[in-house]
Amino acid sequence: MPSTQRPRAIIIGGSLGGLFNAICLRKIGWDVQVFERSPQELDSRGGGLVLQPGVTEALHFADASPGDDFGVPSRDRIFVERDGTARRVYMPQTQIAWNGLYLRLRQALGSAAVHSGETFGSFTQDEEQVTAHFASGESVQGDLLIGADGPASTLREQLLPHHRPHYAGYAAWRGVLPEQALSQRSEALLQNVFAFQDGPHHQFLSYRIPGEDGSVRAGERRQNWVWYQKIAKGNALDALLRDRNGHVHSHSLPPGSMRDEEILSLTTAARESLAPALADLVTATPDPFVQLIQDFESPNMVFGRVLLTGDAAFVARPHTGAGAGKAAADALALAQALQVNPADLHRGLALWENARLPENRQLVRYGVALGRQIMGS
């Protein structure tokens, strides 16, 4: 079903890498259509991430204006010792909830965008078209074909077969709970900060982030940690990736599915190695979940009708803090490079490519960096 007046955007993944793509491309005067497997909407997944310029970029870009109450500031970073005493650092910026930035976006694209419920299976393009085939029988044709659909991409796949996430050797527990659930002394140390605890291989951090309703008045916001620590493949890593059901996942573990056994585990550890007030964290959360570090860098970015963009192409640590950031950025170079280009569609991707290509893969070095000072090479 191509479209005779606007050129047609298939995007494949219905996450904030392919909503800020159907955002900006809408804005410039695409038809798009967004296709996610998953029935549902995903606004409860994720948990905090600290605001990019990326991200508002974009927003603004496609007149989606985050507003002034988007996110929750922090005044000073604070680096706490194992007995509670911390040493503070001005350094402000500010904090956004995963599911608050997701529903945004949805909210901007609007539903009769988004196809739900709808496996990707496979393309084929020539020089007009390209087209995508789903598990459901119904095949789209359109002008592009964008793999929004993260590190697990399944269009990667079938173009790339042969190149995957690289697992680095540990993992990010993480866990949000409300803002009044925390302890006395956690509520003491924690108030307008972001927090850092670093020990041997592992880190842990905290900072305050919006309400699921997206409020951000005092009380209402919810506190998110994240402890990385390392893991190594084998036995350990399979059963903390098992879940309640006997299944076991291949990258993250979402909340609500972390086997009592790994969650005592985590609880029993963090008593023994974190501050009291960061501890409190830990155990007050019923339902901490899982993601692995990994990284991932792809040779290219355009197959000739066919793009990766976001954590379908380049996969970097979360200690960059840019993985919203760099999904809204090649979404917004992607739109204005086509803007620019409009009688040329493969000038304006080359154009994008030639540019997001060496910024996405300095990002994914400086995260292995990163992670290297932390958890040690």
Ligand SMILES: Cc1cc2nc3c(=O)[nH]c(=O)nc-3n(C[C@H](O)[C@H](O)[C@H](O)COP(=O)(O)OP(=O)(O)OC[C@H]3O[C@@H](n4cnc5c(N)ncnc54)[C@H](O)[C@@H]3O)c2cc1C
Contents of the next structure:
Amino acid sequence: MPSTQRPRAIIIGGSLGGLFNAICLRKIGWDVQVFERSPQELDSRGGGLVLQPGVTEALHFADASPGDDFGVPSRDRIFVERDGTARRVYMPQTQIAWNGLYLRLRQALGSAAVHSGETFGSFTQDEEQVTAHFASGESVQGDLLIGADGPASTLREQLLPHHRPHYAGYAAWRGVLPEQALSQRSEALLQNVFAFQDGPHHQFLSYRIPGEDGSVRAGERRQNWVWYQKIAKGNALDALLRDRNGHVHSHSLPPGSMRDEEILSLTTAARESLAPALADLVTATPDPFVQLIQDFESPNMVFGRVLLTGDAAFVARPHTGAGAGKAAADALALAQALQVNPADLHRGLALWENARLPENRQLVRYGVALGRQIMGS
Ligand SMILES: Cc1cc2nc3c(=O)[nH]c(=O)nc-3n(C[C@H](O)[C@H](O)[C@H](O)COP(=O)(O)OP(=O)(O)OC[C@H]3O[C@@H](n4cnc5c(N)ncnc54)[C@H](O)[C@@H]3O)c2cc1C
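Alongside the form predicted alone that was just displayed, please also present the structure of the form predicted together with the named molecule.
The next block holds the full complex; its first chain is the one shown before.
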């Protein structure tokens, strides 16, 4: 690594949280180096997100404004019954695509600061610096080590070995399909709306997001759906998380890896329980994916020169719509705290932690309360 006079942040994880940290810290003059385990770009994965103020604030701070046509607006929320009838409530909002936000962040950062295919293993720190060690054998020194390595964080494992996310007893089956693939009845129901179908112990929701290339033109966008259903720990959950190659995943199953038996039981359940226009979305999706719903609260975010941010620090249920917004808010607040305390790193970090801990805790608990309302118990 080249030597530099600027303070350096070593960032573990090149997903949204890591990239938000990188662009915000670079804006205040830091040298940033992002280390991502995946050798490939992550842009072909992910579904939709509700655009949260935290996301746009962090993008603006880092001069990475997304422009006016970043998302797809919806006007109403509709609450659909099994027979297809719907109640309508005016509630405008904007939906974006995970891959569109990821690409915007990557574009803003440039490729030189991102090291793909580097798996973080461990760290050491003293009063002057922190050193990160990677599976490749490389070691990197810096002023700060930022754990943006997600819910199964390796960095957190070292800092807080007894703290792990807790499975909430249900999962989100998800899918994304081109709007051209929608049936007539789906298209008629789902234009300009954010749709829900609630039922005993399950909830289905769907909304429109930009196309894979970011287009928000009619006919080129995509329809995103999410179906929360209970699934107890044990054989059924293990079977769901076993992919086409026999590998059992820990908390999510990416698109293209769900086994045919699982896809068949998903489409059968959709025909039995969902309104026909919503069931059509599930049956038309060739590569559904799964994410387990988890809760996690870290007792701290600062450990000397080492930090936990985003989903490594707090996992909030997706009902809050806040995963990306929370990661962006952590990153923006960190850059602002360090910017106003340039001569005293530890004071800046303490201010950041004092601000973010209570807010993140509240969000996780709000997600638990929403989950109880939606799923029962
Ligand atoms: C591919 C992908 C798709 C997603 N799609 C959606 C979506 O459609 N909708 C939604 O609401 N949320 C989605 N999420 C979750 C959402 O991005 C997060 O809730 C939020 O942005 C905050 O996450 P994060 O960046 O802190 O952690 P994450 O997004 O979980 O990212 C953690 C990153 O760290 C990397 N990593 C883990 N361990 C190591 C290690 N030891 N060394 C180096 N790197 C490591 C992982 O490969 C990953 O890229 C997705 C996450 C990913 C990774």
